[in-house]
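In structure tokens, one chain follows: the form predicted on its own.
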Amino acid sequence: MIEVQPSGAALGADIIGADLSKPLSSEDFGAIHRAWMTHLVLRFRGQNLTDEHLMAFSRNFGALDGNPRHAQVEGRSPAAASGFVNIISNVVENGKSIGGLGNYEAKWHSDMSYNPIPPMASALYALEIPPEGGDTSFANMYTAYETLPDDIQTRVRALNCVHDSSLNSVGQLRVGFEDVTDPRKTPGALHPIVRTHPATGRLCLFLGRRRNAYIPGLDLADSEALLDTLWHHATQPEHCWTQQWTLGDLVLWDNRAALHRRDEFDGTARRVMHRTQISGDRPF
């Protein structure tokens, strides 16, 4: 039997009793999505899952994208090579990194968001974690979007943001990429500040990284002071819940209505874990 226990924030619930290494009945199945769709962000503790059982469980929800441009997988599992499982790590073995995003802090992004077509949810699994640090927080972008003031939810409504193409979530410049130094001059895809969640029919925001971020037919001082405003107010903690990691967790996130995060940790500790996308639909 699933049994859903709320964190007690804006988003944010444990399931217990889904074993994920084996497959999900329809009646498991429609228990999780239901909870995915009221929580947004949902863990799994004490799973025991190979590659092919992490893309297994996320074809559930829908196709699987694949893994960013240059994002790094050297040779740690075939299904990293498939293209369909990013890793995300700060370990170098043999001169070179097995991963991806090192151990810097990561702002507050949609994951690849600067496609036109964004992946709708990421599943994250946690082989090896430091002592400290490198915790996930979590914002919800319906709530986010229901309390702005009057005024402003009318504002965004009507308006574009391009989502900056040019660095990934750490700051680091992609290859092939110039470094951005007029907004207005952003590389990436253009998409609605408020989107309609496809599966709920809700309204809520959807943003991607702050630096670079432009809402095109304004002057750039307007464009700064609106987006300013908004991620000021979409990432307050009443909006938030953060996963603090331990081994085995799994944890399934809403990329179109959900904001994250991660705390930077000690580079001379060793973090492993192994995403996948599901692919999505262009943001309306």
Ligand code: SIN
Contents of the next structure:
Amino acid sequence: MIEVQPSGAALGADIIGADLSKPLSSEDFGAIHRAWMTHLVLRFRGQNLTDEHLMAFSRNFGALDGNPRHAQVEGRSPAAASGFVNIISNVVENGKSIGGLGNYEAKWHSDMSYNPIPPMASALYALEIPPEGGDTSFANMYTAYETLPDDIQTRVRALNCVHDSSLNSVGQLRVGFEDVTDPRKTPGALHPIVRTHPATGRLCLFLGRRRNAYIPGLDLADSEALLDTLWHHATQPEHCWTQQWTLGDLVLWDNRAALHRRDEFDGTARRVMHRTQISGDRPF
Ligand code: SIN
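Can you switch from the form predicted on its own and show the form predicted in complex with this ligand instead?
The next block holds the full complex; its first chain is the one shown before.
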């Protein structure tokens, strides 16, 4: 039987006793799913996984989503070629990046929220990690919403926001896009700022990404001011927990109700992570 050890922070828990290279019993999967709905981010330490294991584990939760649009992978490995395992890495081999995001800071975001139907979850598995840096932080968007003042809760429940598709989380322009100079013209999906979690029924903020975001119906200055207020509030330390990676960690997060960001790290060190995305629903 597996054991759940909460981080003690606003989100995050360790799952002890699960070997994700083997099929999960329905009892263990049920316990993992309940823990996930409660803690939003689950960490499974000491795993030894192939890409097939990673995909099989992820499929317990639903169908896999394809890799992000224009994922920056020049030298396509078998994992990347599957279309479902996204390599996140700064490693360059034979002059070509093996993955995306380099060694840069990745700003707060939810994965692929620029799509009309963003993934429900992502699972990130650590194959190589730098001696320091590259930590990944998560923020709980239930508590972020629930602790907003009543008047702001009421206001944002009636508003939508455009989630920028032109830049990735480290600020690189995606292939085929132009620099956004006016957020009112930002390309990307329009989502409710407050969404209902389809499994728990709870309300949470769904902010996606700050850069180039825009709230249609508001003046640009009002949109910027409200977004700044929401983002400042949502990423306060009391809503957050940080994952310091060890080799073999697999971290699964609820992309509907948690934001994440990553610290930069020394570009001469190697960091290789493989990520799956699990398909979700249209936010409502
Ligand atoms: C991501 O945004 O999925 C990357 C997180 C990380 O590299 O830790």
